[in-house]
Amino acid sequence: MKSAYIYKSIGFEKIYIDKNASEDAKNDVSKSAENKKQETSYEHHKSTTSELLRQLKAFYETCKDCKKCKLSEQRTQVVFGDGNPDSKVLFVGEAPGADEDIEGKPFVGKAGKLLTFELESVGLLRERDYYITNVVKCRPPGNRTPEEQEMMSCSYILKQEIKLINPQLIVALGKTAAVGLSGNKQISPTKLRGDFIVTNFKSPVLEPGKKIFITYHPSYLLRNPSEIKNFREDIAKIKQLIKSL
């Protein structure tokens, strides 16, 4: 599927595209195309039969009727994480949107399609290379930013996800994710993107001293397409970090 079609389908009319980055991405995809089907099939089978995934599903079953905050009053369903927890790479976003609330999976709407496309462009597949979830598991009305009390009420799920997955790399997608992971309300992804922050005692889900890599939430890119170049730089760093795990 052509990138122009992908961007048009998720709301982009015009976007800055780094030609060199685009060519590198094409080459990356081309190199892996021959083995992609076999690798994906094998890794997907491995993840869906893993003990870790069974543990996550069992935990999620205990949370599916959660009513710890007012978001439970309007949701269609609780939206838990998705992907391969055995990868030890965890992406964390903000909250489900309308599409996620209906489908029951994170990052399947316009922002999710953009993120998936950019990650696949450097050879990172959800079913094989990472697990993805949100700070808040129920859709806030009108897709508003989750309130502090809602984030704290939902933190027990994210905390258990992190405990079970024991990720070696955690990526915060946007400010809400960074705040939910670190407890630091003063974080600015526009200033800190592409780098790590270190948690302290304020984090509701992580022990002090844990590193979190920060980049933009893909919904921010839908509103600010000129930042796609910086986002791609961050994705390239993430790809290198994964290689070093």
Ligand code: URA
Second form
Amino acid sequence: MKSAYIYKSIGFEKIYIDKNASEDAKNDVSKSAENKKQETSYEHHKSTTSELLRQLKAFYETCKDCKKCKLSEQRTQVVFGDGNPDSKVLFVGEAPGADEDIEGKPFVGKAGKLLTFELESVGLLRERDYYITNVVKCRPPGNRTPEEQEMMSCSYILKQEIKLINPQLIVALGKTAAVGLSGNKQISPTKLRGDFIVTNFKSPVLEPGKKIFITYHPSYLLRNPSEIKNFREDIAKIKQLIKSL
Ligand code: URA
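Return the structure block for the form predicted together with the named molecule; the form predicted alone was the one displayed.
Full complex below, order starting with the chain above.
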């Protein structure tokens, strides 16, 4: 995807291009020997991936008419996760927005385009390298922050996604994701950003002791583009970590 195009399409006047990141990405997605090796190992994972997809689909089928909270009243559809369920990384956002509610996939609107672009520029592709979902699966009216009760009612879906995917790294995108994953309402992403937190026994979706990496929500970056530089530092850390997993 061309950077100029993607940034203009999501409303940025200024175009943020990190030459080093683009070079990295080129190296990553080129047909290098390392890549070929990766492809072979992906072949091995194919059967696991399709079995996981089958299990996720079967589970989603049982949730698609969920009416556990009032968000069911105004949604178009329940928006489940997307990506490669057999990957080591799970990104977790807040809740679907208007575009996601219509398309039925997470992170396809402006914020999603920004996130996808930034991850692609370090060589991380949704269909290959990560799975992405939200704490809450139905669009809150007017894109308001999900309420605690809505997050709790919805937690059985995220819990099961995490159980099936069994990620080695969970990236919380913004405060709602950090709260939903940790079960800690006081959590401060501003203080903890770029670092790991360990979940406590109160987490509604995770075993105690699981590590989460907290970074910015892409909608925040749309409002505060000067933070993209810091976000890129986080993404670089995530990329490094994935390599070592
Ligand atoms: N789109 C999503 O799917 N989730 C968010 O948190 C924001 C936009």
